[in-house]
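So this first bit is one chain, no partners, the form predicted alone, shown in structure tokens.
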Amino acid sequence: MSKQIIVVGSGNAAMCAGIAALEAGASVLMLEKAGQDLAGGNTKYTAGAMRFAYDNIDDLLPLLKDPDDPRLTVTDFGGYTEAKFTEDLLGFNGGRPLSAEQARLVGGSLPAMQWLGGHGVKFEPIYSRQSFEREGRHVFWGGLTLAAENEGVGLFDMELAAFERLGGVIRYNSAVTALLTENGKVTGVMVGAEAISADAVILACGGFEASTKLRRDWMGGHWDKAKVRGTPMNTGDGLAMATDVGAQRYGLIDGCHATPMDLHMPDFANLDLPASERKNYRKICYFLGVMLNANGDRFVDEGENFRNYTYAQFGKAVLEQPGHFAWQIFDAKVEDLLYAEYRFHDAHFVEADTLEALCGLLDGVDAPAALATLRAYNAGVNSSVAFDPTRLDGKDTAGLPLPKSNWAQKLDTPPFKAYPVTGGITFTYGGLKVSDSGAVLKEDDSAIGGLFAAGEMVGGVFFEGYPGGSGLTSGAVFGRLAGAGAALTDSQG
């Protein structure tokens, strides 16, 4: 008789867990807290980009929806080695060594992508956000090349189709409220008053970013003021249920992915919009201009690195500013380089023909100080280096208390535009400790029989930031491990 597996949640990690368990011969019931329209966790709110190690285009072609796209012949994808992926993760560890979880992510990234490709999940090169044209060729930068067809919505749809094709069953409006245990082993779940038995339970129901109380209690600082970029369903339920049965809390509990977002977005992503548009509240082209706080000061090096290495940290930086907001300033030279979210119908901005007039329109900002900052910035720009958005171009500033290290162009071409932003939290980094097979561990590092976890619930993967696109890949890698582990377990972990 096949193992009976329950997967809690229905996002990317949950789907990968379910697919892997079905592959291994188990029967899988997926229980989703939300209705069908909001199923998919944070996955639907993403751009669908996935970071993984690869050698060259030969590793990418089998994953593509259209391997005959004529643009491929004039595209430089480069390579992204495991060593580079490791280096990038270490850059956000705050001096910590590579964790066991990070090593699993790096080593499992390409196999997970190939595995998804084998289940009909197809990808497209991210030409619009991860490449620039140079001398007639599309040059990719930052090690991030592919996103799921139709972004996060498409990833969910393709994974759900694969899950159901293999015989998986999903129930919506079925919030799991407790874990059933017997002799220290997890034997099922409660959905309200309904008890459902299982040989193993996989928790893949997200972090706690949608709970204002838990953000305040567990993260402190200004996190109760953050906008929530994704689903309102990730309120820490799985973490609470797991710790109730002895699970070890693990990782950086006050760490999170936080992105600059439109200041005037709703407290949660706009659920009235199609899911494919909810990402458009992001504002992550700051590297093409400057950001000012209420005092009229710059507060980050906007050109420190490629934006997919900084955006998950700069949301926190914005939130820490007076009033928890900032303004992103651009001139007309970069208008055609700004991402589509800056032209989104609900994007808020002000516009003027002079910097002086623009500063007067920046609500909540010391206008004279802002103008002085912008004039000093213009005076400090290194005009001897050519602007090149395809690489770290070294076009920097001199003589400023806070430099801009790359892509520093004078703000001298009207009209000038400014976009108000705040910090938007995407997902939390703290979670549970799991074994190599995805089993949830106790404080003594022994496994809780019958309990597994994946996705945002796994701690130790990210610490003080992360290279963009790693989150979905982590969900796939750890979801696949948990699904296979649960299907093969003897309920001893």
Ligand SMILES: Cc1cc2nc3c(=O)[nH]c(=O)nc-3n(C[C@H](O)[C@H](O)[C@H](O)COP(=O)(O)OP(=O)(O)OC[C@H]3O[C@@H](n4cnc5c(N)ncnc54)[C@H](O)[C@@H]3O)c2cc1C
Contents of the next structure:
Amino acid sequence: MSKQIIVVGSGNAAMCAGIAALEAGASVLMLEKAGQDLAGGNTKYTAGAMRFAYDNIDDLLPLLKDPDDPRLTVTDFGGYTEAKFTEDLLGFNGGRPLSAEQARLVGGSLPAMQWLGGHGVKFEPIYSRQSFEREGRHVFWGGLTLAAENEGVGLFDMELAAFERLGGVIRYNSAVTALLTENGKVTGVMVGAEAISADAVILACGGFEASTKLRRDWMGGHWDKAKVRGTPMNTGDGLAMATDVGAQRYGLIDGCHATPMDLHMPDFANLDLPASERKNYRKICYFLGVMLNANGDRFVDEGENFRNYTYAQFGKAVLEQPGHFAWQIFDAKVEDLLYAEYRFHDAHFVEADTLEALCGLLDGVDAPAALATLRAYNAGVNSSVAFDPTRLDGKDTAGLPLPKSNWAQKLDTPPFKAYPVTGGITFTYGGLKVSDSGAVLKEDDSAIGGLFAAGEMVGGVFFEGYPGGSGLTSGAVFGRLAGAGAALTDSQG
Ligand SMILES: Cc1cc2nc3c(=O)[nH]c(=O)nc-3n(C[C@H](O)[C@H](O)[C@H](O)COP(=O)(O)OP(=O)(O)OC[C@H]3O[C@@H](n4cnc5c(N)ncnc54)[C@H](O)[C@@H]3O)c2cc1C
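Next up, the form predicted together with this ligand. The previous block was the form predicted alone.
In what comes next, the whole complex appears, and the chain from above leads the way.
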């Protein structure tokens, strides 16, 4: 008889785990806390962008929805080696060596994409956000090139179709509330008063980013002010259930992905908007201008690196400022380069023809100090280097207490615009420790029989930062592992 597997959650990690378990011959029941509209968790809120190691366009073509797109002949995708992916992760480790989980992510990234491709998931180049035009060619930058067709919603739809094609069953409105155990082995779950038995359970039910209490308790007081960018369902249920049966908490528990978001957006991502519009409260073009806090000071190097490598950290930096907000300032020269989210119908901004007038409009900001900062910034801009957003152009500033290292253009072309932002939490980095086969480990590093985990729930993958597009890939890599591991559950006890 085939193994009975329960997968908790229905995001990308859960889908990958479910598909892998079905492939290995198991029967799979997926239990999702949300109704059908909010099933798919954070995955559905994403742009579907996935980072993976590849040599050149030959690795990309088989993954594409439209390999005959004429733009491909005038596109430079470059390559993104495992060594570069590793280096990018190490850059955010705060001196920590590469973790075993990170090594798994890097090595498993291209195979996971090919595996998804084999299950009918189609991808498209991210021309609008990850490339710039130079001399008639589309030049990709930053190692992130593909997103699922129709972004996160498309990824969920394509994965759900593959899961159901293989015979998987999904139940909505079924929040798992506890794990059942017998002699230390997990034997099923409780959904409210209902007990459901299984040979193995895979937890893929997200982090604790949507729990104000857990954010405050585990990450610090100011995190209760954060906006929540994704699903309201990820309230740490899986972490609590696993630790209740002896699982080890692992990774950086106060680490998270957080980005600058519109200060006036709802506290939770606006569920009344179509999924394709929900990401429009994000505001991540700070690298084209500067950010000022309530004291009128800059507080990060806005041009430190490509925004893929800074956006997930700068939400935290904004949240740590007095009053937990900042203003992003741009001039008309970069208007055409600002992402569509700056033209979103509900984007908040002020506009003026002089910097002095603009500073007077920045609610909550010391206007004279802000004007002094902007004037000093303009005076510090290196005019001898040409602006080039396709690369780290080295167009920097001199003589400022905090430099801007790239893309530093003078704010000199009216009208000037300023957008108020705060920090929005995307997902948490701390979680559980898993073995090579995705089994959840106890404090002594032995496996809890019958219990597996994947996705945001796996700790040790991200620490003090995040190269954009790695979360979905992590879910696919660890989901595959957990699904295959769970299907073999008896052989490993
Ligand atoms: C706005 C936004 C944009 C993003 N963009 C990208 C991107 O482009 N690329 C990228 O790589 N990453 C992106 N991310 C991060 C990405 O969403 C996550 O890394 C990834 O989706 C996590 O997948 P997951 O399956 O672990 O969790 P989720 O997709 O969140 O799935 C968890 C599921 O578990 C369910 N659940 C929770 N508790 C229970 C319970 N008790 N019982 C049953 N079910 C439960 C939830 O309802 C949810 O469906 C983005 C995130 C957000 C919020």
